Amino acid sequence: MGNINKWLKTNTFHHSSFSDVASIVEEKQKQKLKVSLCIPTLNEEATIGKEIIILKSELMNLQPLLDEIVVIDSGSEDNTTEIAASFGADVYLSKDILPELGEKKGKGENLWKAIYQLEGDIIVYIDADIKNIHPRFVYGLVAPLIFNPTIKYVKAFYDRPLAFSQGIRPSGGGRVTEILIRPLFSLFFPELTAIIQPLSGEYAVRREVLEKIPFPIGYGVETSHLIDVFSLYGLEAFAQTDLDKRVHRNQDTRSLGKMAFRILQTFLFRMGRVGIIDKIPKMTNILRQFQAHDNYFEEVLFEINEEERPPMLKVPQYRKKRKLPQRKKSTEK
């Protein structure tokens, strides 16, 4: 508990501490760092334009904190990509990045391919459905990395009952966080319970960290990141920033059930990887749900496989692009 309490005091920030964006830019330039923003998308035409307009005007044109804004799309059927491109983002289809490795669908796939496509020393991930977008969603996450070289991974949180000068803001945690992730972390990774919103889609990470860890292709990606980075570097590598409030689209309970199923697949696999469980039993990949009708319940089956992409450092194309020496092929039979 002592370690957690100390970390909460030293590594938890409020975005208002970093509102002087010019000072962040000055330190960024002094360190000769590049900062890239990745927005993963799938049918987000209602909000993507506003996000790009605000972040580009405030954090590229007015203050050059961002060196690039990139949208990586999973195959939107609406006008997401056209809108994003028209407002000045660099837009890529996920399937066109590393096409020789095949196409996989999922948010985690987009985040993984961003490591290959983007140039930044720091990569910021922002979800595309934020209705109250503000520059703090970027500078509040980037600043701790720029000002503190020991921090490697910064998570966002919002709407939490923390006391500040304005008083205490009442709120509740996300449903999957509070009924699944927090209990699991409490049982097996208690130090990670210090992360207030572990499933937030907004975070900034050093490239040197992202390229070392595997990426589940779906919703398990945030949970896997926390466990893997914690296993590599410990709690002190993390920080978190309060962004006050995030307004976005809520998912229904059935969708959250599918999300939880993916996260559990990822979590149990990691339990084996870090040695908490000796052998992972064979698990079904079928999620059974029921749809209520007037006089009967319809059984609905979903086949869900939370596959993983390897650490980017193991991808030959990435090593070639980054001018890294190629890995030697194993001679073991």
The other form holds:
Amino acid sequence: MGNINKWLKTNTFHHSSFSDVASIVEEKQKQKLKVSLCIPTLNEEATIGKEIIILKSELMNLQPLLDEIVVIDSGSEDNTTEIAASFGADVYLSKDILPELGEKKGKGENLWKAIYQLEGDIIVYIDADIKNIHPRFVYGLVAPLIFNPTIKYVKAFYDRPLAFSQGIRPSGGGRVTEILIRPLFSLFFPELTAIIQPLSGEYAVRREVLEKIPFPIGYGVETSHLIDVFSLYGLEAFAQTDLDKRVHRNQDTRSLGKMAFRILQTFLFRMGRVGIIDKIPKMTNILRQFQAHDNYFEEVLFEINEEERPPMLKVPQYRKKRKLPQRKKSTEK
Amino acid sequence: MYDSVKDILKDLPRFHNELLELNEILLANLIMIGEIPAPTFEEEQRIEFLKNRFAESGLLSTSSDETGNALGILHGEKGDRNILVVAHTDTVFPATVDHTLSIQIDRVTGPSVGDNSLGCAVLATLPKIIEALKLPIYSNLIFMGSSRSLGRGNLEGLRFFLSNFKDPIVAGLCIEGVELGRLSYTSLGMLRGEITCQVPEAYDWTRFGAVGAIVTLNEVINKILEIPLPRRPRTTIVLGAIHGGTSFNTIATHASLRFEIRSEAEGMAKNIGVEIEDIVASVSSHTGAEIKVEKIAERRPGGIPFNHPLAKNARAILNELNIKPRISPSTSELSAFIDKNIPALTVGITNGEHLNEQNEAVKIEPISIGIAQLLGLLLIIDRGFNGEH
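Complement to the form predicted alone: the form predicted together with its partner chain:
All chains and molecules follow, beginning with the one already shown.
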């Protein structure tokens, strides 16, 4: 798909292209845009203070790129909300926003309520467990929206090779992405495979898009966003920025299983909604993965034919060898 | 404004209050600097960060020199004198240690946060602080993140700068993250060295006394401990680290000992160093092991006297801020100033714990008091209340 490689060239950025934060702020002010940062939390006391201090100091006090920093908490039992408030974030409990609509537990719920609570024309979401927080996590995602009006949704990815002797190296996402999402997208939404890390929790989106799409309340939210925004606007509405390295907690395989389950629920539900669950289309046999070639990314196509063999009882040679009566031709289908 | 020391002391509460507003910038700098590993001789990334911060704050001549110091100058209103404000950038932790810092309501925790990431963060933020508090500074302030300070670095960065900077420096201020209230204006005489004991691989283990490097080094240690030390002037020998051997049942072929001799008396550390060399030669001759002493760093004692106006005013500032001064001699950056006969002080910024351990921590609340103290001292030197006039 030439479209994917073209998109990879024009809509894939590296955060270093946007390190002149003053120029982003200037353009933001010219367009009279408001930018809000939303950090959804649940028991993140180890890292939340650091995220707020760094982003508030660098992107509110020194350069006014952000107009507000808001923490939306799902009911932490540790000191997350106290720490966040003490370092100057606006802190809300998810259940206190739109209380008449009830309370649902999950990250997606907080992201959805942020649209109601926050003021920004652009909302940046970042996860609260980033250990190596740096202003690039925000400006790298906001800048493409500010400089390019056709871009509506900017997703983070992380690719920092320490040393590679050859020019080509494999690239891509984590285990759930490579084992579940990419094969699913390859089969049903091949263009979306261009998003190198579809599950990354850091993205910046225009309000006009966020208010039009539904939000699964749990881990399915990122996958559903990609499918829904793609259905509404096509691949051109997306961009992605390489933010180098992200250090965070590693999840155990059991948690990844739960994540995969929720994602599958969301995915199949969407398949149903677009009317392909009952009549699965002819499936492609191309798996799309990624590699980085020096400084640019390209897709690698693998033709995979998972052919099937019939039950051995249906094989005449086998029946003959085992001295079984030969089946009639009509039943061998 | 600031016609006397009293005027400066009177303004300290204002500094403290306004500094609270700037805490976020300082803490952000602390985290960004603290998460860059900087073992001695590998400080480049920290130096780069500091240089960028200096440039962003509008300092002039931001650069690094050939030993890797980060430098920037804030030109004073008169610009006829130069004050050097320095924080060492290197730390005791290798790059392989996880340098992630964590921040809680009252403290920041992680390797090197106190020694000396906080000192570097204060240095990085100081130009912004001076601007925000609208402090009229007459002298040129030279901000310096010094390289190659600790251990084998032996203050190489600062010494290089002081030997090669063309204009006179009237005074130096050294910033250490901890401990608030520490005040050092004298340096101890010091000699730091490493003894290595090597037994050849083809050693004849059948001969009498074939006991390996550890036991031989132990003999050296016993003899060092027999060296008589005077109570006055105060003199000590610190045996800091010992390494040797590889397993339970193999006789060690290599062992080493790191030591430091400290003394208030001129020449004392050197004399004890000669005695240690004699001990090593004697043990080496009768055991057949190859034992060497390597001198790693040396300082001569000195500094400004207790009643020097700079020392007196520094104590007055701490008293005004209700901090009990803890006066102790230092073997750090101060020594390089003393060697050049430049009056200098080392001050601490906040209280900390677990210094030089991976769970090192600094308290957030006292930081603004520590910086208020630093600003007071800067103004005292800037206005010449440090005994120059």
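Positions refer to the first chain, counted from 1. Superpose the two forms; the largest set of C-alphas matching within 1.5 Å is the rigid core. Since the structure is predicted, the reported quantities are computational estimates derived from the model, not experimental observations.
Student: Relative to the superposed rigid core, does N61 relocate between these two forms - that is, does its Cα move 2 Å or more?
Tutor: The answer is no; the displacement is under 2 Å.
Student: Once the core is superposed between these two forms, does K32 show a C-alpha displacement of at least 2 Å?
Tutor: No, the C-alpha moves less than 2 Å.
Student: What is the magnitude, in angstrom, of the C-alpha shift at F290 between these two forms when the rigid core serves as the superposition reference?
Tutor: F290 is displaced by 33.5 Å at its C-alpha.
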